[in-house]
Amino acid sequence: MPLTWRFLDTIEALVAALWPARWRGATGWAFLMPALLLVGVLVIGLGYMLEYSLHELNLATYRLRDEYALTNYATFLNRPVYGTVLWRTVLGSVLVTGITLLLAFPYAYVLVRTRVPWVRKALLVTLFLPFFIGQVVRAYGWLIVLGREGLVNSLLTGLGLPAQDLLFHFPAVIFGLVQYMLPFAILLIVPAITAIPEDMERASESLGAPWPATFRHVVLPMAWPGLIGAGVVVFTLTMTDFAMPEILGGGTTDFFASAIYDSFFQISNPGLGAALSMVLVTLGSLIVAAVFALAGPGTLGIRGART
């Protein structure tokens, strides 16, 4: 017998000793239990900020009250500047995730139909490289580029225009993170399309149908839970994203995570920033929770037919 044979013979019987045929039924749990075990740790944390946000702060120890008390969340329904900071994350998240998924999928489905190979080994390297480069470095980028002494600057003075403050408002920073969140977008979006057979558009198109009708009632419909998949995960990136606000808002349009690390690390009242946190996770768990309530679970499937 083969040597490479006598090998996999011993690797099976060893993992037949390890799992014998009666745990078999298990297999699935036990693939199951890396992940049940990471996400057995965030409802560990989940549960921490919970306790720590049911805490006021001492301000003459600086450390929390043992009573418990709903000061904290008092805190955020009475100061109108942590709404307002609220309803900017999300406007914002909306926003990014529109223009995202707008221009995610024209890309996603070239990639994925074009015949040229020159084409898609150019769309792959543009999608993956971003992933070489850190959000911080890509926002401290957008800082050179943008600037007021920056390469969008220089062209409009050299061609005789003024110079425009193009930092440090919204705009900036939803550009900011649709440029940020869009490969993650295509990446998603590509599986879906992949798996719309190119016939499928074929024979809607020799049924006599032009190309957009094609398009809305074959390829969007089918499409549809890569888009929903997309959508949630830009959108939930967005909601907790801080550093692009941060850096390209300049402390003016700050997102909602920059008052969760200001009440954490400025403030030094951890029981205020765990509130937040609460207000932030149980916010966006009740958005996606809408999203999948009327659009069906995205990634998993669509409910009911779309034609």
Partner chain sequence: MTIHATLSTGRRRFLQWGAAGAGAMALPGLARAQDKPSEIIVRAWGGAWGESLKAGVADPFTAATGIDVRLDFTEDNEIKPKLWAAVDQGRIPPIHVNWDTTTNATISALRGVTVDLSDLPNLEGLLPLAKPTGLDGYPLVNTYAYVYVCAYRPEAFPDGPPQSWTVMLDPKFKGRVALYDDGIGFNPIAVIAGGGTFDDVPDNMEPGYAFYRKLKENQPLLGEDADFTTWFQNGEIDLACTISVNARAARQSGIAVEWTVPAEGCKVDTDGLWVPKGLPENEEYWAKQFVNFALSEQAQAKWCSLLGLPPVYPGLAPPEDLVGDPSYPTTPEDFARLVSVPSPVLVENQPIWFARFSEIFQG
Second form
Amino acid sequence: MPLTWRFLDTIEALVAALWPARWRGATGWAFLMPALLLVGVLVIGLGYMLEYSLHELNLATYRLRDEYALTNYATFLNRPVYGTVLWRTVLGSVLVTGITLLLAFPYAYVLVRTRVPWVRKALLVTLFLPFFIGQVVRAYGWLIVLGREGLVNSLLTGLGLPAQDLLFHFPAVIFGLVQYMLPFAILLIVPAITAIPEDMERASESLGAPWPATFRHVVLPMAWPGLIGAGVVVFTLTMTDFAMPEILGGGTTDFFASAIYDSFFQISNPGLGAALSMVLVTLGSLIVAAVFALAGPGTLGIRGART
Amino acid sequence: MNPVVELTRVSKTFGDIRAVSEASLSVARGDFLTVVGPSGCGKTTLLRMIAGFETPSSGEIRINGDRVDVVPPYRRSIGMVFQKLALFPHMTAAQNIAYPLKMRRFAPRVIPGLVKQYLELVQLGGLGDRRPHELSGGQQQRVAIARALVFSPDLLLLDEPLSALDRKLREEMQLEFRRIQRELAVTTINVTHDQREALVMSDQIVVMDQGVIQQAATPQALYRQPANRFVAHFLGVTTLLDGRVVRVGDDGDVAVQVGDTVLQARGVGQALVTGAPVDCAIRAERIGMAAHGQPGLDNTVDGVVLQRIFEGDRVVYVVRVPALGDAVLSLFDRDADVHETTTEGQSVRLAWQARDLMVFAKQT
Amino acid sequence: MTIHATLSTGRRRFLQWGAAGAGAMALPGLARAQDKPSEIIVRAWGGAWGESLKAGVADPFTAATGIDVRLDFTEDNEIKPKLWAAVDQGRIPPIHVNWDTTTNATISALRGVTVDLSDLPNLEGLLPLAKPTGLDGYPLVNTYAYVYVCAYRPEAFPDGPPQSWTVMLDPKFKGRVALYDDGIGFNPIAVIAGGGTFDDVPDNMEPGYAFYRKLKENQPLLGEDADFTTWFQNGEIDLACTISVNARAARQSGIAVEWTVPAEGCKVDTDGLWVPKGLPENEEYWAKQFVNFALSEQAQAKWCSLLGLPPVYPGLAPPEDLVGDPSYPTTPEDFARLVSVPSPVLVENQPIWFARFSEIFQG
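Moving from the form predicted on its own to the form predicted together with its partner chain:
Once more the chain from above appears, this time first in line as the rest of the complex follows.
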């Protein structure tokens, strides 16, 4: 008997001893357990949040009162600043998602389709490099590059042009977030494009479609699930982002996460913080659900929902 | 009549690799031409240049007499069926077939009729609403061919579309393709590594190896008069032997020495000189076998059966022949009586006619 | 079968050992609360702040006692809920000593999570500033005072230091003025700068909010301690309301920054130290020893001169560069120019001020 056969038999015997055949039906569940546990913990956490959000803070003891009340939600509704910040957050997330996808798609496409090895290598390196640099460090990097006396303004003044305010406003926040989200989006779109055989595009061309038509009728519809996935990830990450608006926004263009942070930590009001969190989670979930509903069943490759 | 496609000394290099070298060929209107060769021989590159997906490094390609070097694929009137079909998965069969009509701006009112007509041509009437993944492999083939033909292209290109099918379905589809091709009289270039497919389907066959066209001829001519050792070996089951010319007669008759034995043979193509090293080739079905004694053929040698492979309608014998320098010959036998009595290890006598032993000058 | 047998014996033996071990450890623990822990953890602010604590208090404490001191730079606002949760749930808190703003420390004291420090010997003879107001005993101890000064780039003020905080509204400084991101240190000052008086605090803050609304037109930057230094360094701002320590640190690292107390005054406040409840007895003992050490003459002198802040230990001379400096109040006249809001008022009103501040600037 060849050695490898004996080796494999031994392994099989071991597996059989550790995981008897009558347990086989549970194998799938066993692999699912860690994920289910994690999701379970998340759900429990959300439950606690909901519970917290229904109690008002007692300012005398800085504890939440025992009785249930909707005061925190009333605070959210009564203070227009929350609405303003929430609107800014949603608008920012939509902008960031749109711009990021617009930039990520061609990048991913060229990365997958290029036949020039050094182009692919360069694109890969530029894609992965940012992952080694944290969000905060990157934001501070932009402070240096885009600052009043930063690289860009030095170039401008060197060319005899007036220095520009490139930082501490909404566009700067959007810029920083797009730059931060781009690698995530590209990574999520790459497999979608890899899954489109090149012959699909050749077929379309040979059937009479110039590249723009091929893109519209073949590449885009086939990459659609990947785009939706990437869009949802970018959107939710942006919705909950904290550091970029804080640092690049100069403190006056906060996103909703900052309002939550301030409630929890600055004014030590976990009830209000929890209520604001619930608002953000609910709104985010509703938007994502709407996207999936509109993008149609079968997005994310879920079968059984065939039209 | 002008050829539909004409290639003149077309070459294609990728970096240092010469994928196609000085290829010239032409296809007459309505003909079915197959380019056949082992994988990596350059046949797919050749096809892609005709389709417009690759630009030749040198040489010229004409379609209907016009040079097409700078014409993009979508402006060429070429239908193509891809190896993996490349049906659009997000469209129904009918939408797939309508796609070229829309892209080529056919009048919207004629499109439904054409789609229906071609669905029926490929015997898929009633299945137009199905998505590709809801169709069987053979049905998908039919959609692909309907899509490639619906806009009446000047030329149909087939890039090994049958290679993924199992043998029985493949053979059915070969005949089906041939029927449709004849019915529409569409000029077709097919690419395959399957010699049987080439022989069955084609009016003309081009054999390629290492980027070079080895021979272009009708299937019969190619089989009967291969131009060289490669072509002889590529089509059919052929034994190759190293030999040396001992005598050159009139009418192409030659005598060659293989091992210790002098064999009667015929020279093919090139002029042969006495003493020159040559490749000899003999097809398995041209060798006869008898247990012992008889028959009065030009060449007779004795050997020992190494292997006996039963294939139903025939038995393949692999026979070692000491007198030919221990050469190993393959041959077929269809005589049921012989099958019963011949066993492995048994001594046998092999015999064949001089004209069946092809001799080629050694290629350098 | 074999495996099961081994396991069960093992578990029984483990339980026996566990019981014995716990007994062995508990006995001396009861006997000697002073058993030294290997280290104590002190939450601190980073940068110039942390360095001064290390050189002025932590290192000498280690030298004197042999106990390592580890500084934990968790944000003050973030450690607070962790400590509260630990005390509520009966867990051992993650730090031994919290270096905190007096306002936040008072909130924690109100919540009852702090240990009483009344028995520390070094409390004797400290300035009255050391005693927390509105609380019984010493649930925390103040360690020094500090001033939210008006820091500026001299280059931007060729005619001398700004005389009034209203200079913030000058369109010349559009986008070049900075405050803390919750307005801390400026909220009562804004009332005065906006035409009110100190007596309006906390009942009539409207003049302050009016001032903020005008200031918003001038697009100020809002940040935290570290941001001010970065902004001065990168030439992003000309003027900021920040703690003198940050401005001094910036100047000491070669950035052109000066500071002043404008006509409306500056807010003076205190920081303190406190020990969370729920520590093992010996660790609590040594945590209190650390606080006691921080109040000693030696520690106060070094720590506070490094910070450039007036200590609660009486009679110590200011660092040379701060003699006569408005940010280092020593005389009653000095204090008269500064604005001090009692802690209980801050505890009660600061959340409201923060909320209005963010309403105005985030809206």
